[in-house]
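Take a look at this single chain, the form predicted alone, given in structure tokens.
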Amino acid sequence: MKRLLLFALIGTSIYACTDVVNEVPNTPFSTTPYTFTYNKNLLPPARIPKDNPLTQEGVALGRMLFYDPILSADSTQSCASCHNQKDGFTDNQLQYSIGIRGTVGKRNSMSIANLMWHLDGFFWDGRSDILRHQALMPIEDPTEMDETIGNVVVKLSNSLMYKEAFEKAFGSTVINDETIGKSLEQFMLTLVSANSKFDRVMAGLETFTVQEQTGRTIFNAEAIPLNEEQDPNNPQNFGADCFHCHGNSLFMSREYLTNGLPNVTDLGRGGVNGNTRDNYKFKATTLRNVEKTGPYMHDGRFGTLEEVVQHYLGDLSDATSDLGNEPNMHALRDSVYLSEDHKAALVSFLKTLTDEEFLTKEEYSNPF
């Protein structure tokens, strides 16, 4: 009998603990959106994709991911190797990126802040047209990081950190190259860079030096054949055409242009389209944080600013494009004249573009 009462009790209990389980309900999976506050005159509108909304869980991996060497073939290198925030996200100073095993890039790292106003595509190419797909690439590229996204899989599927991670910010710990491209897009979405001297002089709470005003006009303004009722010291008789594909607040534009660099081999947006019309053409990326982000052209065939100015207000008669279908450059060969003043005063200019929050951030900073 008492050998009896005690599987009852046994059972009892058993069931008695199972109907407490199935007693809690299922948690659902929710996230935290992600809220910043950024400079509302940045044109055109921000572009947040309707599929990948920001949330904190996606961008805090997403940063997690971008800093791990574990993307790369043997963990020595991660995106912010070539991508480093002192430097507004670009490579160190170098002209060309190193892989993992020391192979030498033929191209100058870009720097990646206010992607979300990239309205057609990524790489001085354009080669991407997706944030979360270009933020791949540079994986399986055996001149970058040289590794396989099934490998990058497996790694983090074996990290307990990463599983909880991708859990938070997707629900599941299932890790996939979806998933990895989504985070690393969420967290790149984010950095932006609108707090210059130059936004602080537009909002009216700094003011430009002569020299540093002087400098804007000559970037707005039209370049103009010289002749002798010209006085060669006024900023207002002289412009430098620079607006023309950098003017707006972003300081970039949306399309694939000529630079009428000499001696170029590689065929840039026509190389990937197919489109003889566009070899030579590049992406005319972001002149924010200029200051920091040499050497210049995609080739980082420039040191220093003063030289990239130089480049532009010489004759242009060696371009190795025709510059007869660029009519901004055209009238750049034939007509810009800047005395050494007024390049003094334009690189001053560009400089107020230096975003020193930006580049010290700690929300886009190394989370290790």
Contents of the next structure:
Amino acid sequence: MKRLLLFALIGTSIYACTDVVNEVPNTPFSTTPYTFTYNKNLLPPARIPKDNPLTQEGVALGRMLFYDPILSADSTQSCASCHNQKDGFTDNQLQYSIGIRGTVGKRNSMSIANLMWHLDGFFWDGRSDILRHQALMPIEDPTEMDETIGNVVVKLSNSLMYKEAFEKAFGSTVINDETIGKSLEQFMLTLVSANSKFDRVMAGLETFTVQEQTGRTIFNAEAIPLNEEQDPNNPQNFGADCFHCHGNSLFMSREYLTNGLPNVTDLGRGGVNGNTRDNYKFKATTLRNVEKTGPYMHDGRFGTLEEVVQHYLGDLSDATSDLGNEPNMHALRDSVYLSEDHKAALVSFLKTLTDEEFLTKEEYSNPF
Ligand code: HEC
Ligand code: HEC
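The structure above corresponds to the form predicted alone; please provide the structure of the form predicted together with heme C (HEC).
Time for the whole complex; same chain goes first.
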């Protein structure tokens, strides 16, 4: 009954939803489970870490920390400085992110959405595999917030507001790296994007335009060698193979891959695991809200989606990585011919992944 009531109160989505109520362990202090809804027909089952169930208190604390510049050495920068809600939680303008004192980083900021289903690896090179550990890394990164966790603990412990918030969330006013990481993890896990036009079409509530539908067909079709008998106007003949690496409703892959960029200098995954076969491979990150998350790629080299599409469907012969090891890019290199209309259709399909509710939702915004 309680479940139903919560569902009725919180469920605002218009289609079949799953409500997720976490089991909160029996502790002397009491917390309220955080409940959220998402389209269970489209997204995989929720993956909440068993040792960090979402509570309203924990999520509220994580949201405060995410938006508070107190985490940076000179109190000028919060997580949100580089992960802006309206830009799909990226810094929409910058090729490389800029840390405190104007320090330029070496990679493009990533979007934060549906991280619950990325639990295998974070960052372009996947160097962190646990979100609560990942959450502490920007704080200590000299090109980002350049602070020590020790100092953060001191600063937060001097704040009555934070002592109370930590006590409510974790039952103790003693603040440490574990509770800072866990609360940021909780907040970030609530950032679910599942109400784009794409989602609503899949739920039967809206329809794609002809152009968007053409784009979807191209996105989801295999790249096949072109032969003269093919009708150049039939998009079924011109798969762009995007789905192989940005598939399913998450529009991402759990693998580290190469997408054939030329002049890559960053070793990516290979720099993390020392395996030369993984050199220049990166997380095939989600395309949800991609209209808002540019510039694109680990090094932010492309300013627009048109440039991205041009890359994939253009000349891939100068790729830094050996495309022989990446069958899907290999197929793409040897096959695709798309007209300008088809490329525009692909871009228009990508734009159906924009989720205005996600980009403006009050619960995800600055609480201060
Ligand atoms: C100076 C800008 C900057 C700040 C501040 C910053 N980030 Fe990031 N964030 C980035 C960049 C750049 C990347 C990609 C870095 C890489 O791959 O090496 C990233 C990646 C991430 C990712 C990985 C997403 C994925 O799909 O793998 C998460 C999660 C994240 N940041 C959370 C945070 C949190 C939490 C904070 C605050 C504690 C924060 N960031 C502060 C720039 C920033
Ligand atoms: C072989 C796997 C593969 C295929 C096929 C593929 N991608 Fe990618 N995609 C990736 C990888 C890997 C990255 C990250 C590369 C990097 O940052 O260097 C990426 C990045 C992107 C980005 C940038 C995302 C961001 O936030 O910066 C876009 C947009 C994109 N792909 C769109 C597409 C489209 C459209 C297609 C089909 C034409 C496609 N991809 C086909 C693997 C692939």
